[in-house]
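For reference, the chain that follows is the form predicted alone, supplied as structure tokens.
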Amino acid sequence: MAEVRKRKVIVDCDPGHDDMCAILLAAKHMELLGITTVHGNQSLEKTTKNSLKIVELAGLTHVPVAKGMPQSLLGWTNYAPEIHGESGLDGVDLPEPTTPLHELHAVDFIIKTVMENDDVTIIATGPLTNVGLALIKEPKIASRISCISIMGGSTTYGNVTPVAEFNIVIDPEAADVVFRSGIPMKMFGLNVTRRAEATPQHIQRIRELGTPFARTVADLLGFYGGTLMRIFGTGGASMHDPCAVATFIDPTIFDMRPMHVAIELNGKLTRGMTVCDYRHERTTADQLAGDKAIHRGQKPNCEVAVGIDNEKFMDLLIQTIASF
């Protein structure tokens, strides 16, 4: 039987506890060509150090890590130490990493890797600064990227403003470049990722795997989940970022719908909003009640997650952690 070719991926991230889980899924189930780091959950220095800590913890030091953009395209930053801690990966005192960084800047690493490999997928779990800048610097990569899978945005409400999610509103100009690129896209927004939850029971299942690696992951997720429960009253650790990876491993986990997604750049109250147009899904009866051209909406440019089977999702994540 012919071997099934693994999907080639770059994970562009800002670790972050849930970014760690996204990296683990990608490394185990895909051909992980590299990890690129960006400002976001913490400063670029900290997210880069955390990426190196993760690859050392998981035995992935063969995967190149390239350091990227320290701020948005307009020079703005904002971090989330109240969520992920001062290090960006609080909960366990992981050793200082010794693995060297890749010599290329993350933007150049993305361009070079895409130009040298067919059908690369980019999984972006932080602000889209690196990806957007790569598309600006070398527009040719747009026709070579198989898909961009994004954790960001929302079809409903935001978490930084009433309508804007963190990863998008941190750099909406970069997000606008990405969503207008014409590249096939998947979006996993807060409307679904808040339902991707590692409950205390799930974290205990990870702990009971019994390996030092699993216990470390459980301790990290325990810190993260405890923080979210104290601040927001959630039931556990929100696994936002792994959703953007899991869709390629088991597509049945998610309910995806085609939509046209645009980024609001100018609204006084709505800057950074992902404006999701799915008027084309209205029934014939709805269309007959008014102007069909209006109800039809814009041509979809993205598959957007609207539902998740959380138990199936967490089973996949736990089984993956068990395999390390």
Ligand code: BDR
Contents of the next structure:
Amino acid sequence: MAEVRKRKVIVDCDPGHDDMCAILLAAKHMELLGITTVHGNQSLEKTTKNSLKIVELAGLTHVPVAKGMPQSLLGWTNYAPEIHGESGLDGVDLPEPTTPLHELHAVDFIIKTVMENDDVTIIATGPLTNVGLALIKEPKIASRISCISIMGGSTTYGNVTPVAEFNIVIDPEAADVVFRSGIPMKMFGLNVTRRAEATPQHIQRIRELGTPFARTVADLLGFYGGTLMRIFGTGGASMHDPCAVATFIDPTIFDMRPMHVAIELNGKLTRGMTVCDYRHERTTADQLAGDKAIHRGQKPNCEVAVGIDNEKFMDLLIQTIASF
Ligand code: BDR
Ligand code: CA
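So the form predicted alone is up there; where is the form predicted together with ligand BDR?
Once more the chain from above appears, this time first in line as the rest of the complex follows.
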């Protein structure tokens, strides 16, 4: 039987509790070539320390961790201590990590890894500063990257402004570079990732796995779910980031639709919005008008998530946690 080759991935992230779950899925089901860190949920120093804590907790110290950009392309940061705590990974006092960082800057790590490996997929679960900058610094990587799968944006509401989601609005210029790159893209936005939810019952199932690792993950998700339930009134811990990984493990979890996604850079009320055009899904009137139809929409540049089977998704996540 032919060997099934594992997808080669880099996870670019700002851990973050849900980023941690994205790392766990990628490490277990894919060939995780490296983790690159970026400012976002907390300062770069903290998201990098958290990445090292996660690889130590999960026994993944063979995975290189490369530290990236401390601020957006325009010099902006905006942390989320109210969601992920002061450390960016509150809920359990994990030991101070001793694993050394990779010697390369994350931007150079991405460029080198993509140039040396065919068909690398980039999974981005934080602001897109590292990925955007890598594309600016070495445009040749665009034709070598197999896919960029992001958690970010939304087809509907935002969480920082009425229309803008955190990962995009923190660095819209970088997101704009990524979405205009011509690389095959997948977008998991808030419209779907808010429905990817670890409820208290799911967290209890994780705890009952009984291993010290599972109990630690349950405590971390319990903290994160608690802040989200208090602040946003969610039904549990929003599992935004692992959606961008789970799609490659079981594509039937999500409903995806091709759309053209553009980043709003200027709007006084709409900066950071992912403007999703799916006018190409022609109405009956357009079909009747044939070539004369005027509302054609732009050519899709992205597969966008529009639906999720949360029980299937949570089963995958819980089975994965059980396997550590
Ligand atoms: C995104 O923001 C962060 O808080 C999460 O880790 C996720 O990547 C959701 O808007
Ligand atoms: Ca994140």
